[in-house]
Structures are given as C-alpha cells and as structure tokens.
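Presented below, as structure tokens, is a lone chain in the form predicted alone.
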Amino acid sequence: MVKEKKSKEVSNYDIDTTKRTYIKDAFSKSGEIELYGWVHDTRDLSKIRFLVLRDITGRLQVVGIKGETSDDIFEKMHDVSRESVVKIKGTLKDSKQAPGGKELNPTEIEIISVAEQPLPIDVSDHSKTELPKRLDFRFLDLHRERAQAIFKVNNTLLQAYREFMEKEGAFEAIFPSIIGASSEGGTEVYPVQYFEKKALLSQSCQLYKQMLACSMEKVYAVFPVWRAEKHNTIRHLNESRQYDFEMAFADDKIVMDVLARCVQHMVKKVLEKHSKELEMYDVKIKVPDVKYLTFHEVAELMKKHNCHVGKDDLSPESERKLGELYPDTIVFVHDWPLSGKPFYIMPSDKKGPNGEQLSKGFDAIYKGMEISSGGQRIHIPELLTQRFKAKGMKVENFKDYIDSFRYGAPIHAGWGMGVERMTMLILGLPNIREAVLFPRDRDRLTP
C-alpha cells in the first residue's frame, strides 16, 4: 500500500493523454512510450521488481532492476498498491521471458489514482468470490479481464443487431417506458406515480411497435423492460433489455426467417471479433442452424424422452432436451396453442390435435433456452377487442391501440428477443445476472 507520506506524490487532475500508448500498441513499437492503466499485479524479487500494468485492450510487464532503476522509481514499485491507477513512461525492450515478447523499463512512475487496501473481492482472472458478493461490488468486478470480456462481446451482438437491421431496411425507434395499462396482460408490473394518474413502468414496446410497423413497414428498437415477477432463477431479470423488431406485411413465417438470419448474423461477428472472449470462456460455437417444428411435434418428441410439456407451454426441462437434440441450431417452435399467447398474437384458421385453436405465434429456442417469442399480430379492431375480453382484461384501457388499426393498418409481425439472455448464452454463463452490468431482481436495488 502506498505510505501516508507519499500521498503527495498522487497525481492532480490535469492529466495529457496525448502523447499516450494503449498497451495492444505498445507490442509493435520500439523507444521511449507512455502509458496509462491499472496495476494488476506486483512482484518483488528483492533486486529486481515486476509491475504488470492493464489497460482495456491488454497487459505489459514493467521491470525495474536495483542499481539501473532510480531508486524513486524502484521503491513506488514497491509500494504501489494493485489496481491504483498510474501513468509510466518507459522504455521498450525485446524479452523472450516476457508475455508478448515485450517489457518496459520504468523511467517515471507517476500515480493518478491509489487502490485502497485489502480490496473488497478478489479480482483475478479466475475470482474465487461468489457472485453476489462482486455484485455488491461489481464497480470493481468490472476490473477483472473475464467480466469485461461478457461485455466485450454484448456490444458485438448490440452493434451486429443494429448493422443487421439497417441492411434490412428497418428504422430504429424509441419508445415510452410509462404506459398506461399493462402491454402483456397478465405479466406483474410496477405502479408508479405519474403526477395525479396511476401509470406503470413499461413490460414490452409491442403496443408501439406495433403502431408504427403499420405506418413505417419495419421497426426495430432495443427496449428495457420491468417485470415485477417473483422469482429469483438463473435466466430471469425483473429489469432486462429486448432486440425488438416488428414487420409490415409479414406474417409469422416472415418474421421467423427475418429472425433466424439476424441471429446468425449476430453469432457471425462474435467469432470474427471475439476468439480471445470465447476461448477465456472455454467456449466453442458456430453461426446456427435453424429447425421448424410445430407445438404438437415437440410435444410428441417429448414423451418419448420423459420431458414435461404443458397443454400450452414448454418447460424449461423440454427446452434443454430440444437443445441436446439440437446443439447449435434455432429451434423454431410454430403453431403454438392460442391459450399460450398474449391478447395480440393473431390466431390461425388451424385447429390442435385434440381440437384446440392454433395460434400463428411461435417461440425460438437456442442452446436450451427460449430466447425470443414472436408471431403474426391482430390488426382487425373487432378481433382485438374479442381478444382483450377472452383474456379478462379491460378494452377502455387500450382504447388508442385498438384505434390505430381503424385507419388503414396492414397484416404485420413481429419478435422480442432477450439481450441479456443471448449473452447468457452465447458464453455459456450459468447466471444471466453475470451479462448486466447491474442487474436488478427481486432483491437487487444497488449499486
């Protein structure tokens, strides 16, 4: 730790990092460089002293030597607690032994920023902290290369979805997270107060996406949703984000093909960028293939391998078995039983084995998890009003979204499809909570 009396040699605020070197850089150069970072790990060998300093995009060992380093700069080698924050200028030099090939000799030593000691987790790159003790403290966790490899990765998937989208010609929205009546029916929601109304935080942008696919053809948004849900399980957030995408002139079976090809574009642009994030992860994937199966056939299959199906839902237990059955392939689960599906899914003309009625709803399964659930929507008013009563809820509370299909609105589709959870599964998390940032559930209101 660093010595009260050297608290002066902490740096101010006026900091140039003009002249600095990322540390993936450094590896191509030669001379004299400045870098900035973290002090990720020390060693002291009495006469020779190593400092491994990290930034974002990697790590360089430092080595002072007793009798050729100042004795100023090998003794804040010495003291210099990890993950303070320091600028050092040095001297590049060829090194067999070194990672990468490179190490610096330290000419100034300059620190910004003093880590306070013992630090709360442990931030190695295999942490023996259990997760919610670095949730608790997940600002720091956040140093640790394997947590911001979870993000490395979720921006390629976010960036992948939106250059995926604007291919397809689709605009990007952004819509309201204060709605005035439930948009999923009988999802739990969260009240707030919205001046002298009663409101609620938003389950889903469907409604809206809705309204404008029926005047911009194609939308897409990435949209947080709250679901005040009480369950406290591996692959549910209260607060979570959707890819959401919604289609005019399309039905499901559009949607599905439009769905299917995103993924794969997306799981694309992770191999391409990431092979170091997915080896960390010890993690081997490939672009997917995709498989249709009607409800009723996955409902068979699954008798013949023990696994629970309900009269209108998959379990969790069948959706791992459609993902043994099927390692790396979407699994498109189609003609869903109408009694599955929200108020606005559009039923089919087809009637269920034991004569039940058929939706034009689906769900898409990857890796043994039910990743997005989409379909064909209601746009005839009278029908949408018939299905509001079927489900018990009030129409006088949908009044605009039933009128915005009273002038004009054409057959449309859609999907919603969880950012978390791809992530989640992409790198083979066990918890989704490792792929937020900073998630909220049922017990999770800080940091």
Ligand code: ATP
Given for the second form:
Amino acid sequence: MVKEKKSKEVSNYDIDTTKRTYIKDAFSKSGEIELYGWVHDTRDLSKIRFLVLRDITGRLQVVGIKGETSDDIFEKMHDVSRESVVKIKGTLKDSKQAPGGKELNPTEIEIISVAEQPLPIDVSDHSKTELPKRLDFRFLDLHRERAQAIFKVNNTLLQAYREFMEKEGAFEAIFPSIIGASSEGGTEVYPVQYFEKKALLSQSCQLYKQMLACSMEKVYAVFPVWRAEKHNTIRHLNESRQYDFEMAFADDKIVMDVLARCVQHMVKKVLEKHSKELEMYDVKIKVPDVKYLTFHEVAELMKKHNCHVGKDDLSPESERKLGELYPDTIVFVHDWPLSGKPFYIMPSDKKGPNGEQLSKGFDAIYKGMEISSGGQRIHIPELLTQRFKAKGMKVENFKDYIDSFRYGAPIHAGWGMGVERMTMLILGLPNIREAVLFPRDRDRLTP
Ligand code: ATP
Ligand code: MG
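Return the structure block for the form predicted together with adenosine-5'-triphosphate; the form predicted alone was the one displayed.
Below is the entire complex, every chain and molecule, led by the chain shown above.
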C-alpha cells in the first residue's frame, strides 16, 4: 500500500512540461534534463536504489546512492509505487551495466500521480493475466510495451495503406455509418431507432464506395463496420474496421493486383520500421509472394489433402491449409461460385465443373486466414434488380443504389480488408481482440 504521507507529496496541478526531454533523445544530451513518465520498476539494494523510468519512446535507469543522492529523493525511490507518474530531473552518466550505456543521477523527483496498489493486472512484458481480465483493465494493459507494440505496428499499417492509395491516385472518402438497408444482405445487423424510422449500423461502406467510384474513379476508406454475429471466435469482432478500395474501369483481376501490391507495401513498411516489435513477438515475416487459384482448383487441392471445402465457401480448415501450402503468400481464390457471393458481385460467363454459375468475386487468404473479399460489381440496374430478387431481398429498399447506376456507370471493382485481422496475422497474435484497443464482442461493451 502507498503510505498516506506519500500521497500528500503528489505535486499540484500546475505542471510545466515545456522543458521535457523524451527518453529516446536523452542519451545524446548533456547537462541537466527533465524527464516525465511512468515508474516501470524499482529495485532496492539498501545502499543503492534503481528506478526504471518509461515513456512512449523507451526506458531509462535512474540510480540513487545513499549518502550521495539527497535523502528525500532516495526515500521517494523506495516509496513510489510501480506505474505511478513522475517527473525526474537529473544528469546522465556513462554506465557499463545500464541498458543503453547510460543512467541518470536524479536531482529531483516529483510524483505527479500515484498508481494504487495492488495493480489489478500483471503489467510485466509477459503478463500472466489472461486476455479477458487484461481487456477489463485495457487502459492499464496499454501501459505494457508489448501491448503498445501492436498499436505501433497497426499505425504503420494504416499509414502505409494511405501512402499506397495516395500513390495510386485514390481519394480518401468518409461514408455514413447509419444506413437505411443492409449493405451485405443477411440479417446480422444492429438496428438503430432513427427518429421515426428504423435504420441500421453499417455492415460495410459497399454501396457508397461503389457510388463514389462511379464518379471519382478510385476511392479508399478506413471504415468501421458492425456485424451482429452471435458467435465468439478468435477472428471475429462485432465492431471492426476495414481497409476499403473501389475502382472504376476495373475488373476483378485489376483489383486483385492492386490488393497484392498494397499488402506488399504495408508489410514492407512494417519490416522497415518495426524490427524491435517483430522481435518482441518472435515473428519472422517477409514481403509476401502472390498466387492465383480458381475456387475449383482449391477444391481439388483440398480433396488431395482431405480438407473440407464448402460448396460455395472456404472452411477455416481449408484456409489454414492454404496458409501451410503457400507460406508468406497472398493466395487469391477467384472464379468463385456466384451462390457464395453477395448480391453486388458480377456473375461471370464461366460455369463450374457441376454446371454452377461462377462469379467475378474472390477472397484473399494470407497466413491461413481470409484477409479480404472483393470482386467486380454489377453496374447494370436490371441485372442488379434480378440479383436482389434471387437473394430474396426487397428491391424497393435499394432504390437509390440501383438508380445510381442509371446515369452513366462504368464497370468497377474493389475489395475490403480487415484492419484488425491484418495486424493480428502480421504479429501472429492468437486472438483478434489483442489487435483492437477496446474490443466489442458478444460479451464486451466496456471499457
Ligand atoms: P469471414 O468469412 O472471415 O467471417 P466475411 O467474408 O464475413 O469474413 P467480408 O464481408 O468479406 O467478411 O469482410 C472483408 C474483410 O473484413 C474480411 O476478409 C475480414 O478480413 C474482415 N472482417 C470481416 N468480418 C469481420 C469481423 N466480424 N471481425 C473482424 N474482421 C472482419
Ligand atoms: Mg469475405
């Protein structure tokens, strides 16, 4: 427990941080510096005391020596609790034993915020606290460098995606998240009372990105999606985000190539910037190769390996098998049976071996899991109307969408790729919930 006396020593609220030095910059500075951060660890060897200070850029060892360091500081180094927030002033000196070759001699320690003890979760790098409990205290779990590493990588992936799309000449779009009718078909939607009307939380930006591609040609978005799937799996969230792309004057082949180059660029950027984080997760990745297989070819391949494939969908087992057979490869499965794809996917002229109608839809499998679905879309209002009817959907709910193709609509194609799923796969995380700051799943609405 923190002693009462200590909490009184917490400084006032008037804290001037303008002279702050980040830990990563401290090593090259001489003279007195001012650091802010969290108490990562303390160690007491009676005559010598260590305190490891942590900020978002790194860690620094602070050393107090009885008789040399002022009594007040020496005492604080003992009493301050782990994860408390402090300001520390001091000068750096060389030290062979210290990580980074330097340690700080403190001339002032100010406690800004005391962390209550005991901490509700284990905040060490390899925390022994199970994921659900860590997520209950996610704000504290994010003090861990290992948790932060995931979101640093996620950030690089987001930036690399945007960078790639800008180079491709695509426009970033912001779409509505409250919609009038299901954008993917099916019933797994969250209803919203929208004044007197019934509305839904968006399942995708599908219809909007298509409408926009029909004027601005190349568009992209990082878009939140909500799916009211009741199952609890390690690869699904009820609220997730997608990297979305849509392009006019393009078919499935063209956008598969865009997706391949995009993922390659994203992985390349992670490799360039995150050797530390990849090492932390013991991950060895490389810029992926690309493989194209038809749905039928995959079905034949899976037969050989005694792996179950659905009639018009890939089982998780067959996705895993593809990951094993083609490691470090984006496997595009195209010429997909039309029955397994949503209403907006363009039927193709081709037929499968059992006479089934094929489509211009595809999935991309990477590291044994679906990362993306895409395809050429239907731009012909009559055909679209026909497909709504075939899927048993109400045509009148989609009037605006169908009408948008009546006034000059190019052929177009695109894809959506899971943001959290991509991060999960790149870092080899065992559960997608690790890859989202505040996950929403069947049982979790807080924090
Ligand atoms: P899956 O078959 O894996 O459930 P899906 O085919 O239902 O996915 P799509 O509508 O094709 O999903 O969405 C595009 C991409 O978004 C998927 O390939 C996946 O990477 C990601 N994604 C889809 N649903 C979820 C979800 N519930 N949670 C997290 N990511 C998702
Ligand atoms: Mg899909």
